[in-house]
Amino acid sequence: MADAFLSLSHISKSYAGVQALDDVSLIVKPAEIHCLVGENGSGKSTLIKIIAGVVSPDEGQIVINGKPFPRLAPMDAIREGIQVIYQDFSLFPNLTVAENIALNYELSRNTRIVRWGEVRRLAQAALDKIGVRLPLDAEVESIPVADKQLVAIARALVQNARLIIMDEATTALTEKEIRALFGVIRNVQRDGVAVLFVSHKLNEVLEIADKAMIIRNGKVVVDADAAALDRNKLVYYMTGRRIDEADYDYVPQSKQPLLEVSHLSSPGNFEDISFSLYPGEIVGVTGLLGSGRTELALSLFGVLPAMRGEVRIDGQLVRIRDIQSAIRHGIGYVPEDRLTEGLFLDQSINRNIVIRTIDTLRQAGGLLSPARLEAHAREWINNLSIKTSNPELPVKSLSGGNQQRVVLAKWLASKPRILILNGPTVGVDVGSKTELHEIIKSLAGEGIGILVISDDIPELLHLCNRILLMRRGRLAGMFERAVLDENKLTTLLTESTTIGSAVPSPQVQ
């Protein structure tokens, strides 16, 4: 096609028989935002690597503004405009924000003398170009997720970018700064450069969008207008079935709250903090960056103890000094970043599920039976339905949606009564994230008393029949969802004042 900038025809590529992508196609034209959509394995990462030219097609043509490319290397790829922002942004953390937007352009010009005034002229010009301001002067490392983002953006335009891929953009992002993003994207999109954003945030393919296009299993399954979509079509195509999930219908267990917390406080992290959790209910948190949702959460759960207030189980005050004590109080957490957090990457499934358990399974004179291990990780497994066809691979082997399982397996084994869970479907796929709604929605229906921590509107939304909203340290508002609808939570979200009252908790009728 003659006003197209990439143009992929009939690729294909097998890894050791293993389909990745089958005669896939894609056209992306200057300026156009063109979404590419899939479940995790779905062929994503494949197709952009081959994108890049970091892995070559088995079959099929690559055509670049024009050019054919038989064989197309990375340099091939960079020098023709095309810029891939992974997830980890691959920025130089001990390097200063201009020299890691504007090194790099210095560098390829074979110059003995780097132009320190130069680098930080582009730099600046760069993030005019998008329309932020931020510190030339300070180190990445130091700087939030969503500025490391914007950093990512201007070395790609530094680097003379028509085409920026960006894999999985907002994962590690709060609404606020998602916003933000999206408003970049536009200003580069005015600028000429087309943009294919990766995501498996539908809300987020239906906003920006102008085209997108759905893989699964390696085949393309739909290329159309955004426009001609909306969620219930993506979903169709991503899962190729349909899912009507049913909000959660909290019916109340109890005139006993499970949980209590009265005027908590941890001075430089949150504020005379209150509200009840009952047995069967969802809860959920939500708050931007540095509303200390987090900290509540690591409060409650012994890691970060509070200083001030009372915590109540069962009409019962208790101490909460550490995770030891949280734990023996039946209190499990579920950290959002579970590759850091909550697993270890390179012990087979089976040790991440009984490791909180492990004592609980010794025989007599304290020996461990494998045998035993084994079943007691099997049980959970069919339980959560942990996709694995061995137990003992590790844990890293698995996807996101499967690794978050095994998580909350780890905490199901113990039997908490109150389980709290920080971003729990960040980072997968929306048949897992389904499934993993339906697992949550059954264990408050057992009794358990669930604090979700997210800012994803619709999953709070789905799950939570009441939610609270934090802002700088201090509750905001608690809200019913009966009274909520996305299009308000995102407004309260998102607003700098204090708003709202709380509403009573739910009580036995």
Second form
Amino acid sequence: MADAFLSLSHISKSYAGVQALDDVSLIVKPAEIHCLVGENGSGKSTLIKIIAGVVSPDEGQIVINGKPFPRLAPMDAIREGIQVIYQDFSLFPNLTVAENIALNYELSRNTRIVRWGEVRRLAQAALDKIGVRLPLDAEVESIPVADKQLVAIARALVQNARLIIMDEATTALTEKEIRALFGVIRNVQRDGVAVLFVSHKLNEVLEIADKAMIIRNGKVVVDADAAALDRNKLVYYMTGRRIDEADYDYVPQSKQPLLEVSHLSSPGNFEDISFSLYPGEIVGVTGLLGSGRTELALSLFGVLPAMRGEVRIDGQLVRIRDIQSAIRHGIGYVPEDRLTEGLFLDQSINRNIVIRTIDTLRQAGGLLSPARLEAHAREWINNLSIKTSNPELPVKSLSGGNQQRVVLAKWLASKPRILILNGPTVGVDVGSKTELHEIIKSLAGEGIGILVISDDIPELLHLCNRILLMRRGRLAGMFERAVLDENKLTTLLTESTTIGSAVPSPQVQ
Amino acid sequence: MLKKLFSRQETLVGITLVALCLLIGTINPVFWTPGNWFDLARSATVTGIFAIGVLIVLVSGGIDVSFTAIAVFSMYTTTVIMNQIGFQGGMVAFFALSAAIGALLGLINAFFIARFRLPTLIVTLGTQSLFRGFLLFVIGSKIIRDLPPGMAQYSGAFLFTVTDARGITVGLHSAVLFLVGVAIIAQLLLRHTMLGRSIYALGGSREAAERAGFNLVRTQVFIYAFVGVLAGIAGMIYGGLNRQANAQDIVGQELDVIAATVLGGASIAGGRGSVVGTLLGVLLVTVMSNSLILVGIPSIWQRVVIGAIILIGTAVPAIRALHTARRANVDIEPVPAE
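With the form predicted on its own already on screen, would you show the form predicted together with its partner chain?
Zooming out: every chain and molecule, the one shown earlier first.
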């Protein structure tokens, strides 16, 4: 039997009286793939930090390679072969792929003179090991996010990693890219390297893991073979409650479409897109990254104005030339990357909520009344049950799910008629996701037309009454919810050839 | 490969430079005389050395506006000291002393920047005033024309001289060797040492550089001390070539130098820039400011033209980047024939 590479026993840690970890034990053997699953705040990050030597536990033992480490320092962890790939990958955007892979290793060897031949050789060897091809001389800034992750994995391997810890490895990836990542992980596994996925996303867990550990409120709830778990059990263990979501039940409210898009084109981004959106509808727009789905959304919101085609709102021809005109026509857009595009992270929750409607809250003389702003913000904090002790705290103090609610609140405050949600639950844990879904469904119930851009298949099937499939900038099909199931949509999404059996919706001319 | 070459700022600046030379040379053949070229080299030397320093700071993600104050401080103080001790030796000692004073002042910048992590612009704005004020108030503000002999003779230290058709003797000044040397050292440093790569790493992502285990304090101390040395040398060259030590000189040029460096492809946001690009940027600006007069553009227009070139030169890559970002790389299938 293979000896354990890493063994944590009875680890406890508390911060200022809050028990972050309570008697957690974990054994990782070489070439094992583990998943550590838990909602935000469950203690996963503390556990990673303890393994990486960044945080010392209050109690418990750490044994790596048979050696006990009473006080594990970050350098010890690295020397023993523990590599953490953080969610942001910690890459250098201005340096080439090759240099990013080799630099940390060269640094740890105290290299003084850089030999570029050696850098390329190291990088190529690491990429060969994981079985991927990347342009060695491309700047990391210019490569897609999935490739950046591969660069981070290759970098870990160059440093002789025996255990790679991947924090939220799949959050930014599409389904297809996740498949490719799993292929890479299996290659790494073949060389005896263990992998610990840390995630709050469920689908991936069962597919690749040998073992899964679920923690909740700092305690281990389940530590089992992955094969013994299914998705419902996972959700139950993570949240401590069974979540039964009812799929969205669309009731037609009007014969007049809210939004009609015909032959919309933006060269280089998408071509000839036609569809309509009725009040109360939730229409999904899906496709792989690069299918043009985000560009379509940006175009409807005036960020990337379309070159050709027509947009009608309530039957009236409108021109969306810029963001201001989109807003005037009652269109709201919740971006994919809320951190950089949707929020002022350092500003208070209150201020973030009122930013869109601040003009309407002006009093005589154009002055703002803080009390009035606060009352307005409080209304939305209550409406969307944003969990915060103090709305004057900066938005970055909130969890992912609550941040997303602030973005929503900001838009809802301006009473949009059409809401475009790009990846509404990316990076949000299971419990919050369900609540966000409920909010979206009730908004649609009030007559708002909602476009949901997502490649989260269960989410699409759950929320949408119709789904548009985009492929390489074109509309590849439009499906009623009723004709789809998870397998069918997955196949449609990942298929690269044109599909023959598309069931056209009545709205397509 | 060719496409990549043409997308580089260095290539653009190089082409513009060649085109400009051809244009000016066609209108006025005087441009092609050795005298004009030696003059250009002499003008580019001080700016060039400054610009290499600016390049290193910009790559690290910082900005330094104090190097001109360091230059004049080092040069003037060196002159005063040498005069007082009655130093009779050669110019090497002047450079050594001036460089040492520059390094010391650079360390003051480094102290605030690396130790207290203050924003580099604020620190160097502060030290610029501080160094200059200290110089004028404590050390002296009079123009010194009575130079120590080593320094007084420096302006005649030509590498070689030629006598042109009209019988005028012109020479290439040896100071240009400093520029060549500094450029080679900077190129080796930035491209081939781990210290140089740590400067790029710091400018690319400070957090990633910390996580990788770079000693960033050491890197920053080196950067600002090195820039101080370069400023000390450049200041001394300036004083020697002008045959006077003027405490009011040099300060005020810093933005032109930064602009030339940015024109050469260094990113104000950090992480990007090359020695070759910087030299091309400096040459372009030097040719413009020295040679417009040759084509009949009055010198009062020089500032306008230089400003325009810098705006265009930095706007073109920015616009192109924006354009690329907007054109997402969606591979659209051809429309099937109806």
